[in-house]
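In C-alpha cells, the next block holds one chain alone, the form predicted together with its partner chain.
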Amino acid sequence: MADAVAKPPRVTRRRTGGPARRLPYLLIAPAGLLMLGFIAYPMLSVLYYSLRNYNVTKPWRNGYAGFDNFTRILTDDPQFWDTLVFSGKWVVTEVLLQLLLGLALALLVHQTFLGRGLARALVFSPWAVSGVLTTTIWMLLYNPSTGISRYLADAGIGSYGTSVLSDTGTVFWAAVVAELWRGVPFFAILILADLQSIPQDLYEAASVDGAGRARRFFHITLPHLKDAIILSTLLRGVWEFNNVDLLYTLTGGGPAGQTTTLPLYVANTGINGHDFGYASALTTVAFVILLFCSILYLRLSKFGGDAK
C-alpha cells in the first residue's frame, strides 16, 4: 500500500495504470473485508440455517429441513401475522407522526427568532439518546405509583394506579409516544438540513407576486424537500422496523403480545426459545418484506424523478 501512496500522481491523471488502478482496491479493502465477514457472511448463515431444523434445545431433530419452515411461517402460524399486522401498524404510525411534527418542528426552528441557538439544541438533544435510556426515562414517566399519572391524579385528572405499560388499550400509544420523543429529532435535523439550502430569492420573488405564506410552502418548500422526505422515511421506516431496543425493554413484546414486532418475535424465538432454524427462516422472510416495501415505496414516490 505504502508505494501507491507515496508515489506523486501525475499531473495529467491517468486512472488506468499502476498503482492509481489499485489504490482504490487497497482503500475500499478495510471496509469490505469486514462487511463480508460480518454482514454478508452471517446473512448466507441465515438463509443456509433458515433451510434446517436447528434447535439448541432440541438437538435430535437437526438436520436438512428444506422449505418447512416457510411453510410454517406461511400456512401455520398466527403469531407471524399478528407480528406483521403490528410492524405495519408501528412503522406507518412512527413514521408518520415522525414526518409531520418533525416538519413542523424544522420549519419552526427554521424561523429566525431570540434564542434559537439555544432552542434548537434543547428540541434536538434526546437524538442522541437511546432505546435503553428512553426506555429509562419513560418507566419513570409512566410508573403507575409515581410517575406522572399519579401527580395528575393529585390535580384532579385521571385516576390513581394505572399502569400504561401493562394496559391493552393503552400500551400501543404509550410506547409510540415514547418513540416519537427520541424520532422526532431525526426528521427535524434532516429537514432543516435541507430547508437551509433552499434559494431565499424563490421566497422573494414569490412574495412579489403575491403568494400568501401557505401557497409559498405548498409550492416552493414543500417540492424542494421532497427527496429528503422520502429519503428520510424510507430510512427511518427501516429502522423503527428493524430496532427492537425500546420495544425489547420497555414493554418486552407484552402485554400478551400486543406490541412485538417481527424482528421481536425473531429475536424471541432465537435468543430465548433456542430455535435457531425457524428464527432463521423469520429473518429471511422479514428481510424480503422489508425489501420489497422499500422498492415498490420508492417506485410508489418517484424518488428523483422530476429534474432538480
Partner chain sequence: MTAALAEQGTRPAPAATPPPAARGSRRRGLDQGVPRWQIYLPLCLYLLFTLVPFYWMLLFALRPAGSNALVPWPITGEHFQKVWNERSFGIFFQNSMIVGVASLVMTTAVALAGGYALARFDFRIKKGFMLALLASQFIPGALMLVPLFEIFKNLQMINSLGSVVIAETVFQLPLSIILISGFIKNVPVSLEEQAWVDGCGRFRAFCAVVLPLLRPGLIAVGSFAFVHSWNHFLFALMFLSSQDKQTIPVGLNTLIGADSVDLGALAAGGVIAAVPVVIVFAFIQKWLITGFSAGAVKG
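Structure of the form predicted on its own, please, following the form predicted together with its partner chain?
A lone chain is what you will see next.
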C-alpha cells in the first residue's frame, strides 16, 4: 500500500476589511478637505470671475461676459504681451544665473575646510529673508545719496545723484542682482543636499582610472544632480514668474513699465484698477501658460529618468 502523500496545511488568509481598512482615509480626510478648500475654491472662483465683467467701481456693467475678457487679452491688450515677454526674460535670466551661482556655491561649501559650518550658514541665510525686507536692504544700497552709487562716484565711477532704479538702462540688472542675492541660496541648498548623497567610491574609482576634475564633474557629479537641477529650476521658474513682492516694492513696475511682469500687471489691474473680472481672466491665462511650460519642461528634460 503506497504511502499517503502528505498534503500541505491549508493557509487561510485573514481578510482585513471594514473600519480598519478605512481608518487611514478617515485620518487624512480633514487635511485633504482643507487642501481642497484652500486650492480648489480659489481656482474655481478665479475661473468664475474670468467669465464675468466685475468692476467694483462700475457695478452697472457687471454681469456675464463669456469669453470677452480672453478675446480682449489676446487681441486688444498690447500690455499683456509686453508683460509676458518681460516675464519670460526675467525668469530665464534669474533661473539661469541662480542655477550657475548656486551650483558654484554648493560645490564650494561641499569641500572640507576650516569654518565650513559658518560658511554654509552665511551662504544660506539670505533665503530666510522675506521679499519686502530684501527690497528694503537693496533700496538702501541703491540709494543715490547714501548707497553704493555715492561711493562709486567718489571713486570716479558714475556721477552723483544717479539712481539705478530710475534709469531704464540699469533698472533691470539692478532688480536682477537684488533677486539673485535672495534666490541663489535656494539652489545651493538643494544641490548641496544631493551632492552629499553621491557615493565617494565613484570619485575614487575615477581618480584611479586617471579622470581629472573636469571629467569627474561632467561624468559623475552632473548626472547625479540631474533630477535636483530639473526640480529646482522648475520650482524657481514658477516662483520667479509669480514674483510680485520684490519688483512691486523695489521698482513698482517702473520706470515706464520696464519691470512690470504679468503677475504684477494682474495685481495692478485688480487692486488699483478694481477690474477683478479682467484680472481673473489674466490669472487664468497665466495659469495655463505656466501649466503648459511646466509639462513641456518635464517632458523634454525626462525628469525621473535613469541618468545615473
